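The data below hold one chain only, encoded as structure tokens and taken in the form predicted alone.
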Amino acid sequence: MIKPVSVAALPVAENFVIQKNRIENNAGPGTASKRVCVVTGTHGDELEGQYVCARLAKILSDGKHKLSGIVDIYPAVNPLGIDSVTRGFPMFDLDMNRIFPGSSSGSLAEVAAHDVIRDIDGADMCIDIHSSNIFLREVPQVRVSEQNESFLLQYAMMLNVDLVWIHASATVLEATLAHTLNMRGVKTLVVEMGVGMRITESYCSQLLDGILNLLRELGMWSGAGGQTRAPLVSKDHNVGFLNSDAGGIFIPRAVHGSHVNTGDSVGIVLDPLTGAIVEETLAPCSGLLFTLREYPVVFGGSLLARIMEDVKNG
């Protein structure tokens, strides 16, 4: 069932509308139904989640008799951003994922954020899907803050991702959708995968299997689903960052998602004026190359790659 979440008038007789698709099959009278929300499109250049939502809606709608409870799917929390191919919220020049929980009496973006939080409030779980940006490509991963590790890690392990990155609480931005919902008691997992403005079908299929697996583990889905993998788990001190020392054109030499060894060439930076190699980026540690620069133009300090360091025994 398609339901409006937030509606507002726009110029030229148009309306701003955020919608959700509620797929529901209550377990029976007197039985408390679980509710899981799948949210994406907070950034207008993140499209991987659009494909996940489309396939999830089809599977659950066709197999509604195998579903117990409610799944709410929000494919476009920032519909104007998606329509205009803009990462932020158009007209207001802001990142929508920095204004939650919003306000019922604020700007259009603030009211939209308020309406989304109000609609999700009370759910058992939320999966917040992101797609990196146009600059970096990410392997499918769940990001969890240290303060939420105790109650989120077990669910993150069910999502069929390659990596669970547990990051310091000090880096958590309080105005994000995930932080706001977690503070309200809605267990919220943040997924990052792929690259902005593109759809990586294999990544989407991988996460889709993970969502169905999570629904099975929650006792909400009795249908089929693919096999799931156990992700690597990393903390901030296990992650090596590679930043450019020079400006130019970055050419990768390592394969994204592969294992690299200390000293391996991750890529080179070329000076397009002279053709000279001005920098060769070497892996500072051995491990999974889970982030790799996608957009080739770089400046001094630009992030080129991230490596999850191999866990050392003993």
Second form
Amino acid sequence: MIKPVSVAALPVAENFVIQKNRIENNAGPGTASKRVCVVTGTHGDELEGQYVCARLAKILSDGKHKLSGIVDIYPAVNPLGIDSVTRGFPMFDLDMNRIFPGSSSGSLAEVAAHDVIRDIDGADMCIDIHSSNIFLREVPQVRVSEQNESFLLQYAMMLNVDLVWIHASATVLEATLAHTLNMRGVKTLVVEMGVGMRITESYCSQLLDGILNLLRELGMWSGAGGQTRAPLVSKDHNVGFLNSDAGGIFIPRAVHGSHVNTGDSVGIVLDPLTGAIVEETLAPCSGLLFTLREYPVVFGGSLLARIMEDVKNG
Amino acid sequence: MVKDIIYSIKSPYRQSMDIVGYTFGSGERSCCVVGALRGNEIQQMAICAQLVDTLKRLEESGCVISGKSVMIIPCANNYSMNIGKRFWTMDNTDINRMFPGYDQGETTQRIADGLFKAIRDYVHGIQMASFYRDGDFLPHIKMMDTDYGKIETYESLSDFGLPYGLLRTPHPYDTTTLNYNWQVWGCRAYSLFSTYTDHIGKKSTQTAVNATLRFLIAKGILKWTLHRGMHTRILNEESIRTVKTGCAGMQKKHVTIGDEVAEGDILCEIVHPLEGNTISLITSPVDGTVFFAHNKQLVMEHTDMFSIVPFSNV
Ligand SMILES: [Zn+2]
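Based on the form predicted alone presented above, generate the structure block for the form predicted together with its partner chain.
To see the whole picture, the full complex is given below, headed by that same chain.
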């Protein structure tokens, strides 16, 4: 059932509306009466989650008799952004994922954030799907803040991703959707995969299997889909960052998601005027090339790649 | 006057972007003034430019106290200025959400790092700031109310001779701003808000320039005579009353910043955008002075339309 989550008036004959699709079966085969939320589209240029939501809604609606409990799907937390190829919330300066829990007395973006939190509140779990940005391509991964590792890692392992990245906490991240929900007792996993403005079908299918697997582990799903891989976990590995020191155009020389060896060429940066190679980026270690630059133009400082090292040194 | 390149970055298609700092006097790093960090902070750059011009003459007349120095950085985002964009040219990130910066990070993190290393050791820091809300302000000086802030810094708010000094309780998204990180580093940091952002107001430029010079005189950095300015009313940001709109449409203003209003006075009308009738009258909740006025003609629901400073502290 389609339900409005947040509604507000726009200046000229239109309402701003965030919608969700609630798929529920209270008399399902399982014993669970749980609620799981799948959320995406906070950043309007990240589209991988759109396809995951579309497929998930179809599978669950068609197989409702195999479902127990409630799955709420929110494909567009930032509908104006997605509709206008805008990463941020149009007419609002701040990143929408830096204003949670929002406020009922704030601006439209803050009221919308507040409404989303209020709607998800009380759920057992939430999966917040992001797809990097237009610059970097990521293998499917779950990002977990180290303060939440103890209660999230076991669920992150069920999502059929390639890696789980446990990162340091930062004050600025306290205002994300995921942090806000985790602090309120809704176990929330952040997925990053693919690249902005594109849909990578294989990644979407992989995550879809993972979501169905998680639902099964929670006792909510008895249909198809399941785990096919076990992720690497970042605390067992070093992560190597490769940034460009020069400006130019980046031409990758390694395949994203592949294994690279120390000294392999990951890519080159060319000066378009002279054709000279101004920088060649070599893998500093052997490991999984889990991030690779997609957008060719680079400045000094642009991130080109990240590698998760095979074995942790020291 | 000494002109230095504080930080420089290379782009593949443009001339390098050099951030220039102008230093007056020598010895102790007494005060640093930073202008535009965003490409539409033209008023903020203009204030600094006029400060450079004035200090040049004052230095030649021997008005800078021996053993003290002041650095002015009018613009740290020439690239965005030159293409009329508020945020960073390539990835739309905000330099003022990147502090303290990271020298191995993305371009704007590197700019923030390079800038911050050059300015963090000053005793006092003044940022010519703009706000994320679209609107006009009465000129005021603001500081973050953190553990790092000191009582003598609160009192120094009066040294600017502006009508209002505000204390702000930081939100998570404030923790990556220049002002906040200056304080963490031990610098006494202030944000000076002028009336406009992308428009150079002659009077508001002079007000900000005088306020800065007055502060330098009060701190024993500059020896010169200037009228004392106004009595500064110091208050918490929360004590300012925000007036929102509960509907959307076209705004027809009845008051402007600086106007004194009584409770119940009409501040603006919201007019139907297609049919021309008045949908709503927005009135003042309190007797006070109009401190902020939203300056866009079209307004969406939940927009902060006005801020009113009550005559009496309640
Ligand atoms: Zn995102």
